[in-house]
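Starting off, we have a lone chain in the form predicted on its own, written out as structure tokens.
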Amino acid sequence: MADYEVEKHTRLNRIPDRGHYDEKTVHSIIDSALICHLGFIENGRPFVIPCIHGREGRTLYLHGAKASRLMNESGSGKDLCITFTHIDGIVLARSLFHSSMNYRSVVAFGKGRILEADGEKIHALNVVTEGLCRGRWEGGRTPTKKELEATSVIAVDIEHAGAKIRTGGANDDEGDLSGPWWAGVLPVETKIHPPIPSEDLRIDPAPPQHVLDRVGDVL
């Protein structure tokens, strides 16, 4: 895989051995996360919203309401930050001064673009859908035509992007060692629990294998 090129805005400057630039890591780092953070100036004020997202290659798939704020700025081709952040622990350091938090996050930046045809459209909210569980596309009911015209998808090109990492323990200054304090971390763990079904089903409550495949999956 390549990586993506490293530029002003996307290198770390503060402990940049936590920074990389390859697609693998950022892209794994994307496709994990459930939600991502999109930041667009609106009329000179700052919005930052978050959506679902997917991703095919490096070209993001968003979708909403026509009417939405988000889909008429984020596919009008402003330039677009997207932010994606995952909690590993938070890190109890003996000074509050480095006390921090394990993470995983990638900043991305790039246009955003309307997909008005509906082959298009249809295939980006595939792609949207199966990267929340695979498999769903074909155990669900596809979009209607009423449904697809009610809908924005967006398509956003990635120019830019790089992911930070922090891993491991407290990072005490060496006076501090002998100190009182405890210092740890407290691991934190986001993962998909088993299905509950709805009330109102009118077939058999057991869950498709597609959805119990998603089970037990750590984020």
Contents of the next structure:
Number of protein chains: 2
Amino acid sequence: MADYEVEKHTRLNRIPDRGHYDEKTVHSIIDSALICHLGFIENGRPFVIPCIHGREGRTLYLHGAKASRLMNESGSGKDLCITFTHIDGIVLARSLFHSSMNYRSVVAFGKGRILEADGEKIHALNVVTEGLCRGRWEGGRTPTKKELEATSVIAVDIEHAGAKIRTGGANDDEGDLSGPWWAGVLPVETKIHPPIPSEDLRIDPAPPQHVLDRVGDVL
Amino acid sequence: MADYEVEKHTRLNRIPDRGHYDEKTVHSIIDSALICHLGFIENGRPFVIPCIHGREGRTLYLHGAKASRLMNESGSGKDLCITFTHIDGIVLARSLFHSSMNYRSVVAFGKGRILEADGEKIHALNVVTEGLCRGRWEGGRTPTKKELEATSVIAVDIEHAGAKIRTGGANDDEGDLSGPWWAGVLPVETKIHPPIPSEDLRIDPAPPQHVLDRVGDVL
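Mind pulling up the form predicted in complex with another copy of the chain next to the form predicted on its own we just looked at?
Time for the whole complex; same chain goes first.
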């Protein structure tokens, strides 16, 4: 797979070893995230809003209520920054200075455009839905015309993106290794647990296979 | 405890029931988050960067390498937006339109100022460290003068903040309740697991109590 072109917004100047620009790494971090943090500017102020996303190739899809400021601002062609973050551990070095976090993150830049055609919108919503729970598009009720009209869907073609990853243990200075301080990592795990069926189900409450398939996934 | 004043940047217009502005709710979401997503504007473009934070009263502390763009931009008094998000579940409604996420989030606005005095910086770093792992400030090696000089610490007094929370199951339309589609929630949990001691420890590798106290915490 190709690499994202490195440019000044995505290049890591400090600790460049943590930077990754290949599609495989960048896309796997995006795809395993349940949400992203969407940054945009409104009236000269920055806003950061958590959003559900889907990805197809180098395109991100976001959706929201048609009336929302978020959708109107983000879909108007302005610059966006979309960030995806997983926390994998609290790194407790002997020195607080070298204490850190294990993480996987992607920062992506692009401009948003509102999708107008119903076919495009349905395709994007399918990508979002299937990204969250594969098989759900067939397993749920698809949107009506009226619901589709009430929903804004935005496509963002990623112009630049970079991943940053830290793994492993504490990296203390040589002079601290003989000190009296404990060092190590507290792992942090985000996991999907067994489903809780709705109480008002009128069908067999046993979850379907596409829902069970998601159980145990560590993000 | 007091409430944050509600203003146009933090008021929820859609589904206002999900909005919370009391300090107890807002601060508990901030405090249980391991990281925040910091939004700022540089050269007219939005940036969203994951950061470790600490909180004391209505002040947030962030830190980073002195040389970093992040710290220089964020500490210069410009408007910042700092967002904290926990995902608690994937809500699978019968209709994809009503499918959603259970979450707790806070969006906070303020301006950043770089802390210059060593005493202020040490105090802020103590707040950040203790927020991540209570007892770690005493349990690790505190910063040297040189390390302190290499670190930028920023204080952000929160001007406005609002929390948004969704809990519970799927809320389907009455007409869909008799349909053939399963509905329910896939719970998502972020948890701190038992520590992994560094391989190069020269002291007893058994983790100290302040580290063990963090195990099992669900964020």
